[in-house]
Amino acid sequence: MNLEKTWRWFGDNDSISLAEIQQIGIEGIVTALHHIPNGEVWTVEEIKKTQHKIEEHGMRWSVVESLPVHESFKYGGDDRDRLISNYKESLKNLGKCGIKTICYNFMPVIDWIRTELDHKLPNGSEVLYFNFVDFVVFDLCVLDRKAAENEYPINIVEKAKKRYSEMSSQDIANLVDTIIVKTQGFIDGITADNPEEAIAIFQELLAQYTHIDDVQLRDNLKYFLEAIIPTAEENGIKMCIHPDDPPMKVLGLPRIVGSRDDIKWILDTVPSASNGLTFCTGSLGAGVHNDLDGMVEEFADRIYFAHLRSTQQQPEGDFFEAEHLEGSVDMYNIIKNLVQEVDRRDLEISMPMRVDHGRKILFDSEGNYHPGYPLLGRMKAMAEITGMTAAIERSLQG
């Protein structure tokens, strides 16, 4: 099959395990060595010591996702250049260990966004919800971010000073556990006991940005890419930023990753081969600009690694998880190109792709599973994209 089954594991942490996975017939893995803290080197022992856990069950460590950017790198801090050298390092071990495709973000202090992680729909699934309104409540009400009244229409801002005016303190404290807590802690360690510490904390991260805007925060991308962008070359490996999610303007922080304009420009700043993209279907589908079967057909050649979902937009900005074959991203399509750029490459390994953020189903709700990564709504969202790719390819066998 042209597009490798991979799926993101999480290490011993994760409740699902290695075996069971390998059962599901992925056949690469996304993970990340998530016990080293930001900033450090990966060495070859610990890399290896991954790597082996994984060929033991019959598959192959296919992606890093993630070989964190520091915080450094993107506001520029006096330490970037020390910690983009041991970047460089962890490069060239990645290579030496054979592990070629590493997924990236430059989305300053917060990663990917939702107001809701369990929002129940008409059929009894839970999916992954952004609700705009609730989203200026945290940015406007909570975070009491004084610029933000501005940054939003005037009838979103209103409908956002009303129900904040009707949360309770747990409504309030459960809005800031989804956003801070239970979104980010999993992914750069944020973690409170309290929702006042865990605004604190935020308001911290966010204050590093001050002076940030978007030119200086291409800039110190830029920056970055021209550093490492040879030592990727000469290991072999492709560097694919992930598109921001969701593709706008949050909480004042500049984002640079969000359209179309904005993926050309990191392309083109560093025209190398090894400069490349995550194309995630979901992040950048979430955005009414973005017109996906143009990108995808643009920049089919610098797409190395896929994120296959589908969200569904709906009026004032919200959006939530769709089935991974319907919403607002035509897939059939997106596949179709994806299949024929990796047959014009010929590759020897074909092009890694993993489904991502799926419904919670069945006894999903059962299970301690990262937000986003449930085991049963990921092994149907599976089953329906490795279907259509495998009737895609048979169709253009002729």
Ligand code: DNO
The other form holds:
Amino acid sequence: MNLEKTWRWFGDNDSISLAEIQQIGIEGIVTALHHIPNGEVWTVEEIKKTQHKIEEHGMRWSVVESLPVHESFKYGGDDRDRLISNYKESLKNLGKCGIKTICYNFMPVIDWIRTELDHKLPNGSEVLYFNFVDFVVFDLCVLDRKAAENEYPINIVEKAKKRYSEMSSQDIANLVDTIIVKTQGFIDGITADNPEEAIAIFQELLAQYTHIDDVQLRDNLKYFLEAIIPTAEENGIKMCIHPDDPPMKVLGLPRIVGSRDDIKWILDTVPSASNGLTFCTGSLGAGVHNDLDGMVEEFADRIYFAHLRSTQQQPEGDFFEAEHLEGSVDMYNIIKNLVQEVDRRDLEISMPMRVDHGRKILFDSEGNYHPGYPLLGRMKAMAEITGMTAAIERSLQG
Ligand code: DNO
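Having seen the form predicted alone, the form predicted in complex with the ligand:
Complete assembly follows, chain above in first position.
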């Protein structure tokens, strides 16, 4: 198929093994060297250890997600040149091992954001949920960020204050745990012994961005890309920036990968084929301002990796993760465009695609999975996406 079936695997402590993933019919693995601290070089030896394990199970290491971008790149720290040279070294080493698709993001402090990890739907399945009022509770009342009061609609601020006054300390601890520990922890995030400590660490991280606005963050992204893209080019590597999730301003932080104009700026500023995009339909689709059909056409030739999932918008800015073929994303049209794009390229090369997230269904609630990454829900989604892709490819052949 034009889209390579890939699966996110979190390494040896992922409770889903490579042997199990192989049985699902997966062709490629998406993973990272999670044990190497952010900023250190990934050596050929370490890369090969993981690559070898994957290949022993008849798959290939298709995509790195992520080669983590140190905070210092984003706020422009004094040590960024040293860190950039480590980053380039890692890229060279990945290139030597034949791993050429690299996903990364440029979201300051916090990667993706959800307020509930097990939101029960009427049919009994559980989904990831973003509740806007809860998020404002976290920002305005828990973090106590004064400026937040003027950054959100007044009716939401009022609801948030009321909700906060009704919350128990356990409710607050759960919210903190969800937003800044559980969803971030497995990526490169905060590990703390208690909510107070997590909040304190988080506030320190936020403080690094007090004087950084979107313009400055863009400058820092440009600096990073201008430094690393030549190395990517020399090694045949495609860098694929991941959109902001959700694609809106949060916590007073600058965010610059949330819209068509943002992406156009990034791709035009460093106009190299190695400077590309992870087309994450769930992240972009959570923004009502985004026209995904227009974006997939406009940016097709710079998309090298796809995250396929959909979201369902609710009143007042809430959203939850919809079934993969439902919700606000026209999955048929997105897949069709990606398949056609691959046809325009080299017939030998397919585009890695992974279903992003999945609902918890059936026995998933008994498993110990990273938030958003259960086995059965993702398997079901993968089967649906694979079926749709196969049908589209067949119909395009006439
Ligand atoms: C969450 C993921 C993100 C993504 C990074 C890429 O489930 O989509 O954590 O991996 O933003 O750098």
